[in-house]
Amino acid sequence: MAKLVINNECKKSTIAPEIYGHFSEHLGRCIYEGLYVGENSEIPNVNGMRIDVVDALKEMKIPVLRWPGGCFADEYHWMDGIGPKEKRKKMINTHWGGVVEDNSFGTHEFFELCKQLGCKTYVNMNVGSGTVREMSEWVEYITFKGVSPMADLRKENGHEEPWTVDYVGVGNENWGCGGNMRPTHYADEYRRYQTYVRNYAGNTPIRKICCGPNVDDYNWTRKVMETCFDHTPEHLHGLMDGLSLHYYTLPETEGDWNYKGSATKFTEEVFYQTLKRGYFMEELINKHGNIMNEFDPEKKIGLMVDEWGIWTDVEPGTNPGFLYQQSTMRDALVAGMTLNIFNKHSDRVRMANIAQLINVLQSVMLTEGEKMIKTPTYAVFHMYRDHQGGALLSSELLENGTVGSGKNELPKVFESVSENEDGIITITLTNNSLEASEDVEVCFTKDGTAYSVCEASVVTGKMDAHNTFEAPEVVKEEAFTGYSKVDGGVKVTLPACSVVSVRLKK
């Protein structure tokens, strides 16, 4: 039996709600058909946004949404997406499928969507093929309240009041699709571009995100930090609020991106290999975080994991450029494990955005015409929403076993624990074993503290279990009863291949 020891007197970092963020790109059917169907669609909508999708995302408590990319961001010119829709410029989406992008979803539509969702906004701006002026004018168009060319243009286009943009990404993957830059060159460009991301008087300060590394490119992190912080901290106050990190879990590839493995057809060996590759996130956060600590020991700069998740081969018969894939219990376990890792590193990880929101990669929802289904990944995000804004509690898992074998061996159970302002403790656990349940005794370091379970839920099933439009509830969040009261705590029995949440109150 594993033992989870919780120090209920040791509150650590706050778990930023933005850790549970999402990513939407002009890619495949994420924006069009997924989020936006247009005002004249027969699919129920409000100002073009699907009602079923918006309601489900609000129920999941989506905290922040990143847009318009991704690789698309560094070929996106925002003025193409404003004004009367019939006059907006059409373009070919060269990155994703070679389809026509008609720009009917642009700045006004994005902020309308976020208004309906009640979430924060993260706009990734164009460095790769854009200009400083273009970025500066976009910020002015979005946020300036007074009299100016861009504010006047926004008003002409029907929106009198400015919006709030909470985060601005200064380029995306500039080591690759965003310009194939070297780290020192990008860092100098970052310094120049971010200068003109103005915080206009009376507005919520914009938090600026610098393009960080691809996976384990520690040289990129070091060179960018060195170049950006070669003056005194006082001189560079406000230069950077976050450094991005991108890491995708590729189930089967051995360096060949043309074969990543099926989303639904895989062996037990590949199951454990996928989880072990997902577990690599822990090492990435530690090593990139250690480099950041040299320049930012007070951890004022967040590590923003703004692209993560499982990336498999597309579903048979679909456009290879649309990246449409299913989501199984394997995805649910990677999601639960990764979110627990983010929680436990919330002193440095301040935001994360799973890729992508709908119909692309590890989505939380899939649509087909007027139909919409929630994936196992949705169930995990819904379950974990209670961590948002909570205080991370110090916790340690003792006598934890392992699963997998050889290079695919990893811990059997992953956990994280938080306490909200009402004193309710949320414990989330994954049992990564396909073969066996696991008993976990939960106890507290402070003697005499009596807690009882006030809510508990589970997501479980076979490793390849998934929802379809014909069978939409094969995997879902359900009430969990596999716990019992013991002296000083609670014993929880985790089913094999499961994600569990147990909430305790005094």
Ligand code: AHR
Contents of the next structure:
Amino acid sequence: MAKLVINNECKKSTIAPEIYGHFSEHLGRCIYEGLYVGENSEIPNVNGMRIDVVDALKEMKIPVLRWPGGCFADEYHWMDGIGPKEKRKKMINTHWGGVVEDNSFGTHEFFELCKQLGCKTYVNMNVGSGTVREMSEWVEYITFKGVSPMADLRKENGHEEPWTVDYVGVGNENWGCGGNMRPTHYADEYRRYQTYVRNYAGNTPIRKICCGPNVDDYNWTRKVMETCFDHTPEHLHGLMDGLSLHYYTLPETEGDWNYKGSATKFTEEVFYQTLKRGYFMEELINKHGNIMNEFDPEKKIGLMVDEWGIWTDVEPGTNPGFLYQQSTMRDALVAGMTLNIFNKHSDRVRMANIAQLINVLQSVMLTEGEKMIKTPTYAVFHMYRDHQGGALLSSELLENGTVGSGKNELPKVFESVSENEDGIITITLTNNSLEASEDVEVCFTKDGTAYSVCEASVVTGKMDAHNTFEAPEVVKEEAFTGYSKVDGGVKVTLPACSVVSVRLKK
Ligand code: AHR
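The structure above corresponds to the form predicted on its own; please give the structure of the form predicted together with this ligand next.
Okay, now the whole complex, with that chain kicking things off.
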């Protein structure tokens, strides 16, 4: 039996709600069909946004949405996506499937979507093929209240009031699809571009995100930080609020993008290999975080993991450029484990955006015409939603076993614990074992007997269990009853291959 010791006298960092963020790119059926069907669609919508999808995302408490890419962002020219729809430019989405992009979803539609979702906004600007002027005019168009060419244009296009943009990404993957730049060159570009992300008087300050590393490119992190911070201190204020990190879990051949493995057909060995690769996230956070500590010991700059998740082969028969994949219990475990890791590192990780929201990569939902299903990953985000904004509590798992073997060995149980402002404690756990359930004795440094379970849920099933349009509820969040009160706390029995959430109150 493992023992989870919770120090309920030690509140650590606040878990930024943005850790539970999402990403939507003009890629495959994420924006078009997934989120936006247009005002004239027979699929029920409000101003073109699918009602079923918006409702489910609100229920999941989506905190922030990143848009318009991804690689698409560094090819996106925002002026193509404003004004009367019939006059908007059509183009070929060369990155993703070579399909026609008619720009019917643009700036106004994105902010309308976020208004309906009630979430924060994260707009990724074009550095790779754009200009400083184009970027600064976009910020002016979105946020400026007074009289100016861009504010006037926005008003002409039917939106009198400015919107709030909470986060701006200054380029995406500029080491690759965003311009193939060297770190020092990008960092100089970053310094220049970010200067013109204006915070207009009276507005919510825009937080600026600098393009960070691909996976374990520590050289990128160091060079970018060095170049950005090679400056006099008075200029440093507001230079950078976040540094991004992108890491995808490829189940089968590491680094070979031609063969990633099936989303639904895999062996037990590949299951553990996938989890082990997901667990690599912790090492990445520690190592990039250590470099950031040298320049920013007070942790003012967030590590923003704005692309993460499992990336498998596409579903057979679908456009390879659309990145449409299924999601199984394996995805649920990677999500549960990774979100626990993010919570535990919330002193540095301030945002994370799983890729991508709908119909692309590790999505929380899939659609087919008017049908919509929730994936096992949705269940996990829903179960973990109470961590958002909570205080991370110090916790330690003793006598935890391991699963997998050899290079695929990893801890059996992952956990994180937070307390909200009403004193309710949320504990989330994964049991990574395919074979055995696991008892976890939860105890507290103070007043353990005073707590009792007020809510508990579980998502569990075979490793490859997944939902389809024919059988939409094979894997879903269910009430959890596998707990009992013990002296000083609670005993929880985690089923094999499960993610569990237990909430306690005094
Ligand atoms: O999420 C799909 C793609 O992966 C994004 O466009 C890009 O940023 C990353 O390489």
